[in-house]
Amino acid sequence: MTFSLANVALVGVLGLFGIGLYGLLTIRNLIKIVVALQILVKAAVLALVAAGHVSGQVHLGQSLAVTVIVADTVVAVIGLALAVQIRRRLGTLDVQALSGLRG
């Protein structure tokens, strides 16, 4: 039984996507939710690189992956900064406790 690079990448994408989705659906801590989102994005990045390799356009896949990584980093930093501010002001990171807030 031989494993091609595309099959290994597909298994990696599905594994990362499953872990990220499970974390996103089960975790109630804001910082851990950001980490779960990061895992989901890493699955998308791996899928972009694998798709570029399979289609023969490696440079396109890699450039799209770098673009996604940069945008994802900005989103993660903003999300973590918001989580820190929420923790300072409200004393909790629990999403369930925060959902009852009224503006």
Second form
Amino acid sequence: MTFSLANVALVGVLGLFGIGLYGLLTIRNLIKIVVALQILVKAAVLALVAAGHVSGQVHLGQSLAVTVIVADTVVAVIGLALAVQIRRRLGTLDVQALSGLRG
Amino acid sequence: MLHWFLVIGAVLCAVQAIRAARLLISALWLAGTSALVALILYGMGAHEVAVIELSVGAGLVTVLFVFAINVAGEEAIPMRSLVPQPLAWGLVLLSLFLLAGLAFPWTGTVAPMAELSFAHMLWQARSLDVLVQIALIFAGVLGILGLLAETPVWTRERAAQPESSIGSSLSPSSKLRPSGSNGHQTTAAELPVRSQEVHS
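If the structure you just shared is the form predicted alone, then what does the corresponding form predicted in complex with its partner chain look like?
Whole complex next, starting from this chain.
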């Protein structure tokens, strides 16, 4: 049985998505939550390009993937800024400590 | 065969990024994942995105992580998660099942269509996306400013004081609004003056 390139990429998408989602559900460290988000978004980028490859529109998939990469980078920046400020003010990176915050 | 190695390597790097105890090691494994994903993208003909992923994902984001870890410091947090492990595994498997059910019909052969060039697709067909990206980059600049911002003086002063002394020096109304009604952040030098104004 031979696998096409899109099939191989799809296996990678499923693996990265599962790992990222598991990290998001189980990790309590704020910075590692951003790491898990990054892994999830890499799965999304790979899925977009694989979809473009299969449908014969690689450039459309690429242009969408560029938008996702820019949004992902901004999310990482803002998430890390939040983590640093929370560490400075509360002295911890544990998300459980944030459950005591009141708006 | 090479693509299988790249995919398995990317998944293993992602597993290590999640499992690593130290944050810095985790960031480095994430950079490895990003580099391998960039190679997979290049193999699929998405050359421009591969270069962007390699430079932004493996370069810029890694530098940001190292900087943030350097500022925030390492912290040993117990691995016990808020969500029970069986529930987490169940949700992950359910999502993978749904995703695979949606994705596998794609893998049939599709007749290639006439395609625009990447530059035309990005700058003309998807020009609204470019505008959104510009707005997002401005948001990222504001995020960097937040990352570099120092804690205000009044926050450090109040953190150093015990709760009882803060309560005795400030009235209840001023405790509710320490930044002032116009959003101006109160400095340590202004605090006694403000409390005298409230008492008078």
